[in-house]
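Just the one chain here, laid out as structure tokens, in the form predicted on its own.
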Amino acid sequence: MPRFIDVETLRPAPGRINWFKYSSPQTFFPLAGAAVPWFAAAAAVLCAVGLYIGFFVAPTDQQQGEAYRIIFIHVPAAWMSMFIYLVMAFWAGVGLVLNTRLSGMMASALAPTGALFTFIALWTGALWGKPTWGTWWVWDARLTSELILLFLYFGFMALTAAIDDPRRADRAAALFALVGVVNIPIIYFSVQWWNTLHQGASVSLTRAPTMAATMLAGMIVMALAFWMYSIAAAFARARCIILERERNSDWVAQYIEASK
């Protein structure tokens, strides 16, 4: 005999938050709108603090001099470029498996921000590489795999835009994103697997950092600032995607009418 699920058992106990209701675009839309200013403000404050620590408080590096200070932007941007791709692929995978509308929207909303941080990582890396290595670019494993990550973001966005049906576009882009995940460990472990000009990681989960505490604090604060910005940008972009895809819904018409 077929088994049925009693919906009453899925309701949260009194006093608990029903997180599942926020999987609806209609419910998520106002929540995201309320959260964007807070995350944007946190990003601005943390960025100001992080830049102050990195450019005015942190000591000068003995070998690289003042040129090393670009790492306070370069390293957090590189971290976020990989982290956002994993989060994007996660939401794309959830949408592919559970067929939820909001998951695909969130993946699409994250892609431009991930591409932005990947570009910043490559650009600041070139600015750092010129005085350090004597060249703007080398085709080593770390830089090449990071460049491939940028192309993966571009490919994800292009594939989403190329298919008119949003649900079909989400499924195709999800498969593309999940295949591209293999590039993330290649980026992270490239300096260990191959001989490269790029220096090894100064911050690791398995050993103590090889930099001054002030330098580490500046990078952590900047990483948090970029994280807050990513959430604010993704939520704001997700709201735009929701309005575009749900434009024929009654609640969107009411929202547009009320905002006039």
Second form
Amino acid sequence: MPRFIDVETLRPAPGRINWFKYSSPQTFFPLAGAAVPWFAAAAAVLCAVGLYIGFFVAPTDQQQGEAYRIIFIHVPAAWMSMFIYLVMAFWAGVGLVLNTRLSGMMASALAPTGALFTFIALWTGALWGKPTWGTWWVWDARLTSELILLFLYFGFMALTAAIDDPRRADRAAALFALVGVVNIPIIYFSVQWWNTLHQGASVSLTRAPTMAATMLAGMIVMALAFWMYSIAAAFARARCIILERERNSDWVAQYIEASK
Amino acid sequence: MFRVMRVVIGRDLLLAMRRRSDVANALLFFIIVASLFPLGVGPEPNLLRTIAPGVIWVAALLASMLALGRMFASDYADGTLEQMLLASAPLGWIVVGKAIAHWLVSGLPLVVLAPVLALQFDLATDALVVMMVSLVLGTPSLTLIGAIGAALTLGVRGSGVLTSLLVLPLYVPVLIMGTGAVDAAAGGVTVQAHLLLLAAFLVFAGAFAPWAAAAALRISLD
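Please supply the corresponding structure for the form predicted in complex with the partner chain (the preceding block corresponds to the form predicted on its own).
Next comes the full complex, and the chain you just saw is listed first.
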């Protein structure tokens, strides 16, 4: 097996897109820079629309009154917290298999955003639990798994921070992310497995949702807003990581010279 | 392949026997931590009986985590680990051997000691048997998962705290099922489901953790 891949074999036929072009930090950097404002703008617009639907259009809940409206932050944040972990693990796996530098940078750029959404999900969950369950926190399976997810994010970031060599840090953290991904199905199926205080999932792909269509629309719009925000934040953070790690290269020197 | 494993187990056990105090320290830690709880929450027998499964399991978990540093650190320091990486035998099998030896030294004594502590907490006899079975099934999983964490943090500054940060969240399913089994036994409910889940987790960890730990060792010694 050849140790190195011949670059010519990666060059696509004329007229085809070269997907490998943006796997280099140097070419990804301007692309991400151009994409960040667009994703940020999309996040702001979708967030405004989603909050409008959530606060003004969606009907009042029969049992929980107005308190349920925190669902428009809580559920999308919980979705994103799990989804970002999967994306992070995906990039971590790509980085381990293909040994691409950008994948590791992308994974470590996603981790703080994922931890943020996990924290928001837990925090809004506590605020929601007080009026409905009468307590800030219950040791329910889903809450506990979400807390463990937060610990996994912290472990990932701590491992990256503790190892000085960035390449080794990326690969070690990537392996940890893949080991931790076992936790995601446990979170998702914990409701069915342990069957505790937390209400079952109200949104499911296989049967009709048990909530009003406007509520569902508000939640989905908010989830899209959080998604766009995550992409914008991760790209912006990845750009910082690229600049930091490539600071000795010529193109960074030229970029800094040009932006003075 | 099994010969490699046997040699590694024999070697690690011999090394552990030459340094008995290391082994004893983790056990003393287990006993002391478990003894602190009655001092902290008060000597009320009913209360102690309810918290006993959790306290003993958490103490066993912490003790087995503290011992993780020993698994690879000395081999890493004297260069033996690099020779193991270069060996023609699959690294995964060597890790399996090291994990078995490590469990025999740090996990099995916990299982043997646990009933004594359980008596201090006034646990019923049948719950006590279930506790031993759950520890026999659970502590090897802890060692196997811990091997990944220990391998990832090899030679990293502050590796002890970091290992616990990485490994403790992954220990949670074992803890839930282990204490669940003992609680069920104390409550007079059937314990089979919990023990089967523990066994399933052990099979799962045994199949995948050694290879993940081997990959982590290759990353750490790159």
